[in-house]
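Given next, in C-alpha cells, is a single chain: the form predicted on its own.
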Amino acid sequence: MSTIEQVVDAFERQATYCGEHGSPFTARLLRVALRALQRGEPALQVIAAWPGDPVADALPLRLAGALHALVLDGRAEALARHDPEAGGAGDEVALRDAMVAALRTHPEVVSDYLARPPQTNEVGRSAVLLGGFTTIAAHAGLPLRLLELGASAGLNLNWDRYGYRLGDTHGGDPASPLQLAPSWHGAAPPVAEVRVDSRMGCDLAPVDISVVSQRLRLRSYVWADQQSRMAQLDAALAVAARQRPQVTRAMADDWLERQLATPVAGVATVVYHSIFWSYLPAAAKARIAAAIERAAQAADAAAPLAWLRFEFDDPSQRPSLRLSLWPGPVEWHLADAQAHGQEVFWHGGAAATTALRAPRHGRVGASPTM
C-alpha cells in the first residue's frame, strides 16, 4: 500500500507535467484535489489509501478522468461552470466545493475510474509516426503490414486516412475530417508512396467506439482545457466510424509472437507503438524484443521487418521516434517530439548499422503523459 507522501508526490508531479504541457486547468484541479485530500475529505480517502504505486498506476489521471466524464455527460453542472470553455475557473474554494460535490454525489463513477488504468488514443502522435512509415516505404518499396501494440481504439492504425501539414509539406488525405498540423522543426520527412496492405492491433482493453460509454471514456481522458486535442479525437472517431480498424483483446507479447511466427512475403511488416513501452512489465518487454529478434533473423528484401517506436528514452526529456529495419539491421533516430505530437523536431539523416536496441525507460509509469 502506498503512503500519503507517495500519493502527494504523484499528484504534484502530474500537476507539474500538465502545467508544463499546456493544461493549466488540469494542473489546478489536481492541486485543489490534493489539498482537499490533505484536509481529510472523506470522498478522497480511497486515494489516500491507494493499494498500488500511485505514479505507475496514473492515479491522478484516473481521478481527473472521472471528474471530466461527469462534466462531459452533464452530471456535474457546478463543476462544469469552472471549465475554461464555460468562461473561467472561478476561485479555488468554489472549485473545491464543486469537485467535492461531484465526488460525493457520484461515487460509482469515481470507483469505476479508479478501478481501471487510463485509456487514451492520442491521434496527434500519428503526425510523429508518419515520417517513420514513409521512411520504411521509401527503403522497402513494398506495401506495409501494420501491427500496433497497445492500439486502444485503433485510431493510430488509421494514420494514412488523415491529412497532414508538416512545416511546408502537405500530405495524406486532404478531405479527411482530421487534419494534423503540429509545430514542425527541421526538414520534411521522406516523400514516398505508402500503401497499407493490412492493419491490425492489440490491446489489453480495446475501446469499442460503437459504445457511447466507451467513446465518453476516451474523451474524458483528454485534459479539459485542451479543446484542440478533443477536436482531433472527435475527428478521428468520425474516420473510424466509417473505417474501423481491427483491435484484438490480447497481451502484446503473446499477440506479437503469433503475428511474427511466419514471415510474410511481399509486404514490409511494421511493428509499432507510441507511449506504450513504459507501462509494460519487464518480462513482457523481454518477450516482445525476443520475438522481434527472431523475426529479424528471417527478414529479407522480400519480407522486411521494421520496428517503429515513439517512446521515452529518458523520462526527463521529450520522447523520441526511433526506427529499426531489417535486413540490416539499420537504425534511425528520426525525431524527438512533444508527447501528444503537438511539436516535432525532425532529424531524419542517414541510417547507421547498429545492434537492436529496445527503448530505455526508468520505472514503469515514470512519465505521465495522458
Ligand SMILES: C[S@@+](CC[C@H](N)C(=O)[O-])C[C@H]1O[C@@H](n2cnc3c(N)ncnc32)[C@H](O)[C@@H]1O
The other form holds:
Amino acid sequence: MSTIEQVVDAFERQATYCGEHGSPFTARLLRVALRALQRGEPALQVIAAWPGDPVADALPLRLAGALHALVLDGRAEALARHDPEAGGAGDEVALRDAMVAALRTHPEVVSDYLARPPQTNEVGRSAVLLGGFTTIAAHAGLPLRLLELGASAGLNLNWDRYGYRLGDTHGGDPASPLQLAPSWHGAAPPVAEVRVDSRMGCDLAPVDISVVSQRLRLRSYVWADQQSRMAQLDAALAVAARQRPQVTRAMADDWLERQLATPVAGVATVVYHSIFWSYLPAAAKARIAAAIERAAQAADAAAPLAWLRFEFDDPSQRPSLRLSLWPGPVEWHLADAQAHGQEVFWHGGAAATTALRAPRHGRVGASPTM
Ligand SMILES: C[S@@+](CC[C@H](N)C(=O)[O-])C[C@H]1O[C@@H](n2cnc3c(N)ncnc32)[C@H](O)[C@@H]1O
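To test you: the structure above is the form predicted on its own. What is the structure of the form predicted in complex with this ligand?
Every chain and every other molecule in the complex is listed next, the one we just looked at coming first.
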C-alpha cells in the first residue's frame, strides 16, 4: 500500500513530464486532481490508498485516461468545455468542479481505468524505426519477415504503409492517410528498396481495433491536448481497418522462442520492439536475449537475423534506436529520438563490431511517456 506522499510524488512527476513534453493541459489537469485529492475529495479517495506503486503503475495516466475517455464518448460535457481543442482553458475552480462531477457521475469508468495499466500504440515511432528497416534491407538485400514484440494494436506493423518526410528525404506511401514528418536532425537514413514478406506481432493484451470500445480506449490514453498524436492515431487506425495487422495474444518470450525455432531462408528475419522492454521482468528479458542469441548463431547470408529496438537505455535520456545484425555481428546505434517519435537525431550506420547488447534493464513498469 502506497502512502499519500508517494501518490502526490507520482502526480507531480507525471505533471512535470507532461508539461515538458507538450501537454500543458494534461499537466494542469493532474495538478488540479492532486489538489482535489489533498482537500479530501471523496471521488479521489480510491487513489489516496493505492495498493501498488503509483509511479510504476502509472496511476496518474490511469486517471487521465478515464477522464479523457469520458470526454471522448460525450459523457463529460462540462469537462469537455475545458478541452484545449474546444478553446476553453477555464479557471481552475471550474476545471476542478467539472472533473469532480465526471468522476462522481461515472465511478464505474474510473474503477475500470484504475484497474488496468494504460496501453498505447504510438505510430509516430514508425518514423524512428523506418531507418532501421531500410538499414537492414540495404545490408541483407532480402525481403523482411517482421516479428514485433509488444505490438499493442499492431499499428507499427504497418510502417511501410505510411508516408514519410525525414529531413529532405521523402519515402513510403505518398497516398497513405498517415504522413509522418518528425523534426529531423542529421543525415537522411539509407534509401533502400524494402519489401515486407510477412508481418506478425504479439502482445500480452492485444488491442482489437475492430471493437469500438477498444479503439476509444486506445485514443483515451493519448494526452488530451496532443491533437497531432490523436490525428496520427486516427489515420493509422484507418489504414489498419483496411489492412489488419495480425497480433497474437502471447507472452513475448514464449512467442519469440517459437518464431525463431527454425531459420527461414530467403528473408531477413527482423525482431523489433519499441517502448516495451522496461515492462518485462528480468527472466523474460533473459529468455528473449537467449532466443535471439541462439537464432543468431544459425543466421547466414541466406537467412539473416536483425534485432531492432527503440528503447530507453536510461529513463532520464531520450530512447535510442539500436540495431544488431547477423551474420556479423554488427551493431549500430542508429538514432536517439523523442519517445513519441516527434524528433529524431539520426546518427546513421558507422558499424561497430561488438558483442550482443540487450537494452539495459530499466525499472519494471509503465514509463511516463506512454
Ligand atoms: C508502451 S506499450 C508500447 C506499444 C507499442 N510497442 C508502441 O510502441 O506503441 C507496451 C506494450 O507491451 C505489451 N507488453 C508488456 N509486457 C509484455 C509481454 N511480456 N509480452 C508481450 N507484450 C507485452 C503491453 O501490453 C503493451 O501493449
